[in-house]
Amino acid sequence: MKSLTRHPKSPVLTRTDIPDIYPQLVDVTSVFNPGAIKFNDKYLLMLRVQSRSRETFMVMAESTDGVDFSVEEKIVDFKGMELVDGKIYHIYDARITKLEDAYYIMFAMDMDGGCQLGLGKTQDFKSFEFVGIASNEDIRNGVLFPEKVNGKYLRMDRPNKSRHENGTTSGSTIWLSESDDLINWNPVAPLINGRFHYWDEFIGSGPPPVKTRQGWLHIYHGVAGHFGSSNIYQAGVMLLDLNDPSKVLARSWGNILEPRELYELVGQVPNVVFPSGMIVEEFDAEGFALPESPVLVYYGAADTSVGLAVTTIHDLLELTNQ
């Protein structure tokens, strides 16, 4: 069984890389689960940074090579979020998608009624607009497709219908949903279910899908919950039909990345690799990822640091059938 290869400098970001941002972020607890995009030849991460009060904020980081990052000394401010009716306790786990003429960020928002999906927008990654709440139920792991399919905006999401033994809500089904305006969404079809007794009993989407000649390539996370001492978070991959993404063409049987290194095994939440950002380097003239293209996968490690694994589109496609 092949797997993703950890970069020799992984983890690429730890709590000590985060500057003090007064008054919210001082001597932070952790940094993890980043959204990722390449913009103007720079590698950008939208980091989930956790304070000593266990509040989470988003902070941008920039790199020229995708490995060595500098972190901005300010918190991402989504203009308009202050107008939301209801208290927002945390925002986290950004997924970034280039769609039409803008960059959209879909993220989780913890509110009194559960987790909602927030939608942000930017043109330059300097100023950010809050577009709105794009859900009406307890739901997480929303990821946008990078283009309309059959005239509809599409996303994958994961309704929180299950509960771990520790009380946190989760889900065992990834759904395909569609929208005309990016705010009001309707479920289309379930895509994959958790496979109980195996590595991916509970599941959720990772980075946004990538368009290849073979189909929409998508990395997801799975949680093995049948071990008495810990939930184990891992990564898998699947392939969806280009013209009808409700059709699953292939899915890896085993995981393609699992906690093995000390920084993945030990931390705020032990035994976690959580893929959330992916950068594909090379596309053809029609927007399809090239098979030989390098791929950088950024993931949260033990909810404490940011790991980096590398692969190629070709190898990821091969992994869907293993």
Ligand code: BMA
Given for the second form:
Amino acid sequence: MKSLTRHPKSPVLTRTDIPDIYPQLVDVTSVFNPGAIKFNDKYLLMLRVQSRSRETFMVMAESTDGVDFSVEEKIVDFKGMELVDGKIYHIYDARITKLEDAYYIMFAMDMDGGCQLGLGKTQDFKSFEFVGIASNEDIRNGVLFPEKVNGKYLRMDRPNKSRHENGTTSGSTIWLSESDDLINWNPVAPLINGRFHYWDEFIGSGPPPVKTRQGWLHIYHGVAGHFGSSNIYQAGVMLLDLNDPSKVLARSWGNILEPRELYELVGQVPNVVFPSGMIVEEFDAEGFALPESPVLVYYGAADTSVGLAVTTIHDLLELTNQ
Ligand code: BMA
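Having seen the form predicted on its own, could you give me the form predicted together with this ligand?
Okay, now the whole complex, with that chain kicking things off.
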């Protein structure tokens, strides 16, 4: 069975790569679930860094080769977020999408009523603005499409309708939602459901979808919750119709990445691979990813470090039928 290939230098970021940023981040616990994008020929990650108070903060890292990263000594500050009504406990799991003339970041926001989806925006990855809260229910794993389809902004999201045994909320359906302004969203159709008894009982989107000639290619995570001691987080891949993304054309039957290496099996939350960033290197003149293009998939490993797996568009497309 084929799967993603780990880069020999994976994990590419661990807690010791994070500089102290006083007073919030000192001798940090973990770094994981990054958003990823290529910007001005640099590979950028928006890292989720967790402190010993178990708060999470976003920190940028950059690289010239996608493997060796240097981490900024600054916490990402979404200007305007301080005006939000209500306490924000954490923001985490950034997904970055270039859309029209800006870069948008969708992330989870833990608040008193549950988890919401926050939307941030930047032009330069130096200053960030908070656009608003783009949800009105307990929901997570929101990922924007990189362009409008049939005149609407689209995203995939995952309403939190169930609860794991450990108390965290989750869900077993990824939805397609649409919007005219990126803030008010309406559900269009359920896309895929969790497959109970198998690897992906609970599911959620991974990195934002990528446009290929065959359709929208999308990596998601699946959680097997029927094992005794822990939830096992793995990754799978699916393909949506280009012009009608509510149609699922293909979906991998087995997972394409699962916890196997020690740094994935052991950590703050054991048995987790959680892809959240994906960089595709080559597109044609019309913006379709080239089949032979290298793809870098960045994932949180055991909620403790950042792993890197590599593949190509061609292989990912094949895996949707595996
Ligand atoms: C999910 C999210 C992720 C996390 C994963 C494993 O529900 O909270 O941020 O990586 O659980 O703990």
